[in-house]
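Below you'll find only one chain, the form predicted on its own, shown as structure tokens.
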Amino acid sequence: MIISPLTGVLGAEISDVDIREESTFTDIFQAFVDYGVIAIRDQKITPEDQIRFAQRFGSINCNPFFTPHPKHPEIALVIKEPHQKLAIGESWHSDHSYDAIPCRASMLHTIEAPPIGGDTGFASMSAAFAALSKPMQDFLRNLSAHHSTSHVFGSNAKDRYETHKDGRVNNPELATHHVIHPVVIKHPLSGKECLFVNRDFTTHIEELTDDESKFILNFLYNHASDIRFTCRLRHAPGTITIWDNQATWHTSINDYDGYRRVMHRIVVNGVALESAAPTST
């Protein structure tokens, strides 16, 4: 197995490995922890193989909003046809941050990729937090934020987004998730401090006024998406891409109009989040 880092802060490509062999998983999982996002190249697998591989990371979360695979409900179909203009997930976000226990990982198996474009960008939330001043870090550790699905997947969003109108996103009546998480978490695997807010699902910071909350969130969104903390990953048929939703953001780069892109997506459950705020003695 060959691991090739993509940048100095996150991301790696993995080659010369077969994910169907259980003996490879310990090293793959460690790379997932170390790099936050990994792309395992040249995999000739079936949907059943992808499901078995995903289950080694944890139990599978069946997303109710995306169209499921016709034979495998554990797999969501992420498709953009040549005539469609909007891609799913175009803004920086963490999958399932709106769940009481957010997911650990998301996994994409690239079935069909455009000849140009269609990459995914990733950002390290530990690197972004570490780059802040100590007073700002201390301030953020004691805050909590509200996350929700209603404004992204709910009925009010149906008329705003092409992905809702064309059936790629469904079941708006199920978009009732509302949860509060720490703004800064202690990562359950690496122990690193990570920002845990995102543009898609975070609505406000609980302890601040509306104006203060908007100001701080916009500052964090602009700061954490700085190119210093990011990598860009190229998809190709047969690539398995796995990222840590508690350590990274991601965004779909929609620069391939006129071409088709097909992904098989699986989401893996995580564990309850731990605040990075110091415990009182």
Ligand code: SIN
The other form holds:
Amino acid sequence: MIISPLTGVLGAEISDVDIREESTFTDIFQAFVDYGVIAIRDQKITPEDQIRFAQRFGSINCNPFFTPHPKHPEIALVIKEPHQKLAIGESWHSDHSYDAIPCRASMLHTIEAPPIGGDTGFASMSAAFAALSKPMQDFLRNLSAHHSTSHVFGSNAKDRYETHKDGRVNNPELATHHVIHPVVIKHPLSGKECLFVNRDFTTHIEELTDDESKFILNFLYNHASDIRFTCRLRHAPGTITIWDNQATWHTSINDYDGYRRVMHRIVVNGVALESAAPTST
Ligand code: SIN
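Alternative state: the form predicted in complex with succinic acid, after the form predicted on its own:
In what comes next, the whole complex appears, and the chain from above leads the way.
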């Protein structure tokens, strides 16, 4: 197995491996923890192989909003057709931050990629947090934020977005999630401190006024998407991309109008999040 890091902060490409062989998993999982996002190249796998591989990361979470694969409900279809304008997941986010126990990992199997474009961008939430001043880190560690789905997947959003009108995003009545998470978490696998707010699903910071909350969230969104903390991954048929939703954000780069892009996506459950705030004894 060859692991080639993409940047100094996150991301690695993996080649010379067959994910169907169980013996490779320990090294793949360690690379996932170390790099936050990994792209495993040149896999010739079936949907059943993808499901088996995903289950090694944890139990599968069937996303209620995305159109499922017709034969495998564990797999969500993330598709953009040549005539469609919007892609799914265009703004920086971490998947399922709106769940009480947010998912650990998301996995894309590239079925069809445009000839150029259609990359996914990733940002490191530990590098972004580590680059803040100590007073700002201390301030953020004691805050918590509200995350929800109604503004993204609910019936109001249904009237606004092409992805909802054309049936790529469904079930607006299920968009009732409301959860509170720490703004800074202690990562469950690496122990690193990571920012845990995102543009899509975080609505406000609980302890602040509306104006303060908007100001701080906007600052964090601009800061954490700085190019120093990011990498981008090119997709090709047979690439399996897996990212850690507690360590990274991602954004689907929509620069391939007129071409088809098809991904098989599986999301894997995680563990309850722990705040990075010091515990009082
Ligand atoms: C997603 O946001 O889960 C999809 C990312 C992508 O299609 O690049």
